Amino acid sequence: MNTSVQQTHEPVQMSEEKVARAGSIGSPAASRARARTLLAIPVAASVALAVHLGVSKNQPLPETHSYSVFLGIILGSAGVAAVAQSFWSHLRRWMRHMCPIIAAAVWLLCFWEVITSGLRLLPLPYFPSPAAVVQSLIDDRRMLFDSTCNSLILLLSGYLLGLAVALVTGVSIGWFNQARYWGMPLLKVVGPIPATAWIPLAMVLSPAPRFSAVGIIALAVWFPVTMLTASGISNTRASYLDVARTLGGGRTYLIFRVAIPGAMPSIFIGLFMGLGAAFLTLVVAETVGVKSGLGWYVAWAQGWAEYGKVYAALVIMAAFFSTIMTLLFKVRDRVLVWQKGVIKW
């Protein structure tokens, strides 16, 4: 009797609950907390334009014009986006959840300004204006877009190969004792050295610069992969196994159809430790004979005193590395999606 009526009373509940929800996002206070979150963007773009044009009497002219339709731009599209996000729910969730931090990057270029155009509290050249360097990503838009194309072709060519190297090999020394047995010393001593102290000898073995640094970031990728990789297979659960061989799963089943679809997420661990190797490896790579790509963008424009312009190359590689880590955070979300209600990421 009372467990029909405690049952009766849940929906009832839970109904409550939800008009109470409602009522708390229609309220006052929630109404107020959209606003606010609406005008983070205009409102910082609108001071970081006011400060731009207060300071910068003796900036070049190309300098000021281009920063200021540049924090235009950022300020027009805030206002466009906070009309659009009224008919477009994922719109506003998007900026529900993101224009706090873009607000908070237009008032770190507002005090950066500040620091440097205003108060000139730190030493040029180094130390150049937000303004100076969006002027050099205009100018050298062109040479900037050859430079991010072979430093991906570079990036992805190591990357793919050592990552081939790292599934063989790991999968390799995970499954099989006599691949351990010869592999683990292997690891153990070539791993822990940093690739980038290859360099010297592999521009003496590597017939072109290319090719060596294209060694020198799949040598960076492979240690982490075929670590966890190995680790994974080992670590397959026997009662996995044993259920695969009950069933009549030969060697290759075993391998293929359970170690490497349980070891997964020690995997793409390993892909992302890789990945950040093969970052650093890539700029240090194409500093050493490497005639193009954002390193040698940076090392050059250094040689030349132009800091706006490594700043700007900067600015290139956070959007370049975080693309591309973002595109492996989704490859990884699409095949561990049986992971999502078990590990929160």
Second form
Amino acid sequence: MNTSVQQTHEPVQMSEEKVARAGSIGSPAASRARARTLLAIPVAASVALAVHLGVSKNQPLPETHSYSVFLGIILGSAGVAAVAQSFWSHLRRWMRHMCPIIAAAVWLLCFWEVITSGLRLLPLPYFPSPAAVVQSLIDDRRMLFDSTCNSLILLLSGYLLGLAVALVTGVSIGWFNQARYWGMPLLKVVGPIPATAWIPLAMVLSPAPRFSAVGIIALAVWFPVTMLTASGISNTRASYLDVARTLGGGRTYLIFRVAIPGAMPSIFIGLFMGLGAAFLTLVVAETVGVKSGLGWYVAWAQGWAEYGKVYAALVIMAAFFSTIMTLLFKVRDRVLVWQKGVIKW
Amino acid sequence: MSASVATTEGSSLRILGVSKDFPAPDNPLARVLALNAVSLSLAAGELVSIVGPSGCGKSTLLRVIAGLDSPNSGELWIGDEPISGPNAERGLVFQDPNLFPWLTVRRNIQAGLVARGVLQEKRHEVDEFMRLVGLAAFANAFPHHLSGGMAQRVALARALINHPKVLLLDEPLGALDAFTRMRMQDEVLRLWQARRTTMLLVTHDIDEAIYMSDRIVIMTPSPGRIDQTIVVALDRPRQRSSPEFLRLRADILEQLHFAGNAIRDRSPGVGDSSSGENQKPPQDAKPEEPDLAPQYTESRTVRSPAPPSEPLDAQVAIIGRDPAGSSLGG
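One more: the block was the form predicted alone; return the form predicted in complex with its partner chain.
Starting with the chain above, the whole complex follows.
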């Protein structure tokens, strides 16, 4: 902690030098801000590296080495980016936006190292240092990769199955009165049961744990997507339907060209809710039944008290789930581009 | 505007004794008679306006013609064909443009072609109609980027691309500001003159009715029925401030019992109709005309704060009324 406090003075001094050099370009305040942005990551990485080398004298060598390389890569790429941005405006804009938050992440790693390896405030083996986690990531990369692939396959098959069924049931319940009469009570009674509560039954019914996991994830996705699809469809503005009828639209046109596009904002809320439910259900299903995947890996590593691997799997999970969420956002941005400027995303 | 579509696309419309009732909103057992034996005929290519106070069944009549509601009794014919259900041959434009917000301007305009499954054959018409309403530059804009007038032009193009035999307009310009509205009236007239589509226009705006239509149908509420039809025998393009125009306007206001207020305030209010019930026929007003101007100013100063309880004759003051021309039609 002491080191980091001392080091915070450094960027200010450095930025003043930078101002002196770049005084002719732009206002002093602006270039000072720019210099601070550029130096944020290198400074944070240098401090983290210094802290790491300081506290890890009595650590096993490979661990120390990997983490040093990791921090070195951050430092190096930040340096390269700082040079490259001067003649690449796109990168410059991106850096202005991202530098502070990346630097903060590096500071957080540094802080983590200080309280684990450095001051030993947290009990081992439950709270390994970042160096140990990085080392676990590298050592177990094959198994982590396989687990991620297995999780992805399971997640996608469950999500897409649930989505396909949910769109059919949602549109039917939303559009046809008969389907609403029979389907809505079922949806209201069965839907709110957390999908994970079906695990015991699914394990009995299904021939293989993978099938039951897919079914349970699909069920978790099905409820929110069906609910919000049905609600979106049944709330289609009557005047849109009137217009479509006077334009010569038949029932197919009304459903697929008016009701469904109009319900898309609502459907996407369901898709996001369903995705969150799918993540949760995936991890639980992998923990209790399926013998692969990231959820299984976490439980397995915990069984061996290898908490470095637990955290490594959590890091992968964070990257994995947030990437999938981002992809869904991208799909939403494409499909609902017509809402841009109407509502705030 | 292309000259290639100058032939009459319209078809005659006959409405014979159409009645329609709804459940009363306050009493589920009672029914409200929205239309009571309404009969009306439009020749092919005719532009007819329906005016009348709220609740006189104008919009119901339009929905029945469009096929969105079915009448309790009566017959509706387009040319030689009876009306049964909605159909692309009867276009409907609402006060709210009701553009599909998820479609671009171009896709909104071609919606009718898609709905009828003829997009492949008629794709070339989409550009023609976008030019016709002057929106070619906005082809890829989404509806929420459009102004009210532009949106309503898209709605008109969307209805017209199906080449409807009858175009039903339900207060299409009612939500626009006064200047945009007058511009759009010319726009609609231009489209009408280019295509000779039979048009039935429901409006609250008496000026609009006189400016645009061949005939004006006055409807009265509870139950909704046609009170009378006025032929507008003015040459086009019409002058909004010509004496004949103003005379006709005064006459219609008289029929609607809003003459007293019409001088200052065109929009009919609830309180006005009650005062209009015992209004005297126009003939009685004629002796008042020599001292018209002073009376007008006086009535303006007196009536603003007070409820309409002063002598009714004061309300019947009409500017520029010609003693000879009481009415242009019956």
